[in-house]
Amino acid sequence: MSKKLYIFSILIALSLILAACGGAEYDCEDALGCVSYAEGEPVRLASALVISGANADLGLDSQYGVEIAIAFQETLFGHEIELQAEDDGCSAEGGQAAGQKIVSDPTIVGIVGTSCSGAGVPMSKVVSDAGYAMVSPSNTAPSLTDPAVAWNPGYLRTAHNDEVQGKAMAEFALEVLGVTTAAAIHDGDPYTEGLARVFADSFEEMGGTIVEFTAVNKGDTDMRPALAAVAAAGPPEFIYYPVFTAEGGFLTKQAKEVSGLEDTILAAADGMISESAIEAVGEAGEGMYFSGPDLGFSGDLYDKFIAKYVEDYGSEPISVFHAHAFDATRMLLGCIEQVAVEDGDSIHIGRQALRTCLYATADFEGITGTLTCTEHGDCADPQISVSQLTDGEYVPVWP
């Protein structure tokens, strides 16, 4: 009997030693579960941005913003921060694939992505269903934060909503350029169609006339049929085609070849603000207009950001959403800091707690402005500007 008691005492002592050394398992009470990192394990984020192909400048610019935010943060509770970079392909298929790959890894706590709204629609569903949180730096389609259309819990963005951009471009066309007739062209992507529709509706509400609202297909190289239809319907004084680089290049060059459109003012949007887009439009793009986020950022933080960008990547920013990606990453890291539970040298982050913190973001001082999130994830302090392509450079002209 005394031998059994001795063995039992030894077992109790061992269990107490294990508990004292952190052997006891953390009791996660979060509704969506917890991500735990033991001593020495890095906190893991993922990005899903378009980092290859014709639109790579758009995504790489944001990727650099994410990396700089992580470099400025350095660590969380003594844990390194690791980034897994995926390519959203700027397509529904790419977004679906990137989302599925990311959520198959339970060690990833949060996501910055996607670049393109077309990728964001399916990926946000995958991410939401898995209980993760994602913050996009450049999805601007109104549908993504509309619960009646495509919003999913866990999705937020630091980019503006194109309800703002489309209206701003209509105002610029009517009040600054003085045009009264316009056409809009999209390619069926949620971003391009949504922005073109808001522009067209706003233009007419302000007293203008939309002579044609039409579409091309992604991957098309011959845009003449759509452009001929536009010319036959008007021709309009102004054409707005908020598409991406490849299609935008063909539209710009071929518009100059269609009878009736020789003197029509051409305009695009932030999906075509990059060195690649300048090359794609060539000489035909001289003088055309581009709407997008106002990049007139200032302050010590932005100065440090730019210095780091140039130091690490060898150039000034190559597109327009680098600061939005920086702010998205800092929001995510800030909420991880707020909700993480320290357990010795380990930390535990509740997925629902992280979502709740992100949606509660208010008066967050970012490079892009003061960010406050709505219940459906619109967090931007939206400022829109228009630039004109002049001698191979985007020159801000409005406001």
Second form
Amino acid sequence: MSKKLYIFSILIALSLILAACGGAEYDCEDALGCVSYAEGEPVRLASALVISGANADLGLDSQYGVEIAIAFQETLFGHEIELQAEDDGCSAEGGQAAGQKIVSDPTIVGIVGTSCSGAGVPMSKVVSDAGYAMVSPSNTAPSLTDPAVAWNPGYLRTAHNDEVQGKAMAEFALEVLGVTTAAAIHDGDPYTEGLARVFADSFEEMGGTIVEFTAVNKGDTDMRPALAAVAAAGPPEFIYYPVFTAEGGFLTKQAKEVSGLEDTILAAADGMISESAIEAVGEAGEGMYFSGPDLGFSGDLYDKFIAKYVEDYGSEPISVFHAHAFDATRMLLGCIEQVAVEDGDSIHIGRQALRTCLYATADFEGITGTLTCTEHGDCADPQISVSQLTDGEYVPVWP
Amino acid sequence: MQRRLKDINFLDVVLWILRAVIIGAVIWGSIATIIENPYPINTWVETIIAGVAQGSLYALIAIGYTLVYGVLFMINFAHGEFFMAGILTATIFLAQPWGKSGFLNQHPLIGLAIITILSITISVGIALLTERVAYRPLRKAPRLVPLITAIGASFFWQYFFRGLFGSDVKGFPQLEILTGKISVFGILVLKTHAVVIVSAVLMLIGLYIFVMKTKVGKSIRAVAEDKDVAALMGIDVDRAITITFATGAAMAGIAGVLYALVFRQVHFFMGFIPGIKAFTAAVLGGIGSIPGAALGGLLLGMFESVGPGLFLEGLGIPAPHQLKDVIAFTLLVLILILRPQGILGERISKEKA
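Condition change, the form predicted alone to the form predicted together with the partner chain:
All chains and molecules follow, beginning with the one already shown.
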């Protein structure tokens, strides 16, 4: 017994000595600390996108973009790149949980996420407080980059700010369609509420009348009571409901069945630009309008990206924000490359240095345009277009 | 008198105040809305009918919760998934191809009948499989164990069907004969709503006769009363339980078809919210009671539909329709405070509970 213990303690002592010889401790001077990867250890990124539930198309599409960006990069200073994919659940709870999980892992250097603005609000706080940095490919709620509301210092995005999208839709409705009365419906999610609010405000500013600004219940199926309230208030010539696929499908079909709304023009936003949404709105959606990022991308990089996407995932992109996710990941990888300090075969990345580098991004040539980050993390080169659903396809009609 | 005063404790006072506040708010809101009169009369009628249709769906799903609870004293949280599984499968294999080929519009009755049969078959099949694999081995376990297992089974089926059919929303074709409205006693009703309400009533009556008047129904009731004694009397308990699950799932399968007719889109996650709502309806009506489930479903559907416009609008709450769930669950809390056994429920003896 005592002999066994003796051998055991010698082994422990030996392993301690070996560990100590492993290398001199790197002297990190970064204000937020450093992430170090020894030889052979992969550089670790995390994603927090909606990869389950009703909006899984939106998140998976972005995740594919992240994976392709990593595949194109191959290695960083000879280190492999590893992605830990988390789920933001498209909800505040999901964002909080994903954020907590990621920041509890000190080997993760940067994050791509979240998909939904609702998840982005708590996650931005968790991630920033822990000293990490995140770049969102598809959060568009104005509040996220508004320092008075929900902006945090570790947060950036490559998606457009809905200030731009809401205004564009209001302009389109007033000037192109020539309507003067409108209603806006949201579902309480920061993305939908923010966008509906910007649209309503811009519409009134430009001289139109908002007859009803209301909300439906997320996850609900029977939208008739809310639509009946809209009809009773107007009925308006135009309804804008920038919600997600499931609720949007119900709104579209039921609007046609509520008395007073038979001839109202319907419009939705980028949360409903996907194959899945075309199925959801069905015949009732024929002729309705959608605002969203202009996806008329071109260039060699985009061609290469699409070829890889089709090859790896077996279909054309299934939603809207794959290119934004690709750009977000490339921005992140580019900055890691810039700020990483090589130390023999290991590398060290300062978290504050990484943030500073991300915020300093200027004239970055991405698929989605030329990205330049503002002081509160709006990096997009926002191009909004409006398309109309014609024969089951999104046909761009404006600008 | 003095003794009665002594019996009143702090909790009673809080509950009384709570009741007064909720009822006061409802009355205040309703009066304010009626005075303000924001909606024309036909808006109210439309809203009420939509509520009845929604409530009928809740009632059909709630039957499954109530039957299983009556027999096993277990909340089968996977029941919403039985509802989803049937119609999702039937939509993908039958409704969508037939919608594209035009068969469904040429032979709507035959088409719908076959869709309903497939939906019921899948729902029942999944229910029996779940019962056999996940619940039966745990029948002697403490009651929390099957409850948690049911939640696990619910997740399993959700993501099983997501893996099978993908996560996107599937459209259910629109039937030409069910498009538009018909006039019932001078009131214009959507044809789909009429179909849902009539079918639900027929199904509920049929079920009531099945449970109360047939031999099999009698065996189910006997097992619900006391499993051990029923076994001693020569009733095959396992068989009775299997039939209970199958009946509940068949109702869910039919509810799925009706849901698809009204809402025309299906999805692997569609069972979750209706499942929770139907569970609420079952508790509301008195869990374990079949007429209770029907009444609870109808009430819940109506309150959800009419409530926001009636109570909340008058209180000056912006965007009241977002607060539908608040109405539904406040109703549940209110019932649990005022009448814990549910509207039609019998007080369960300690032994059974």
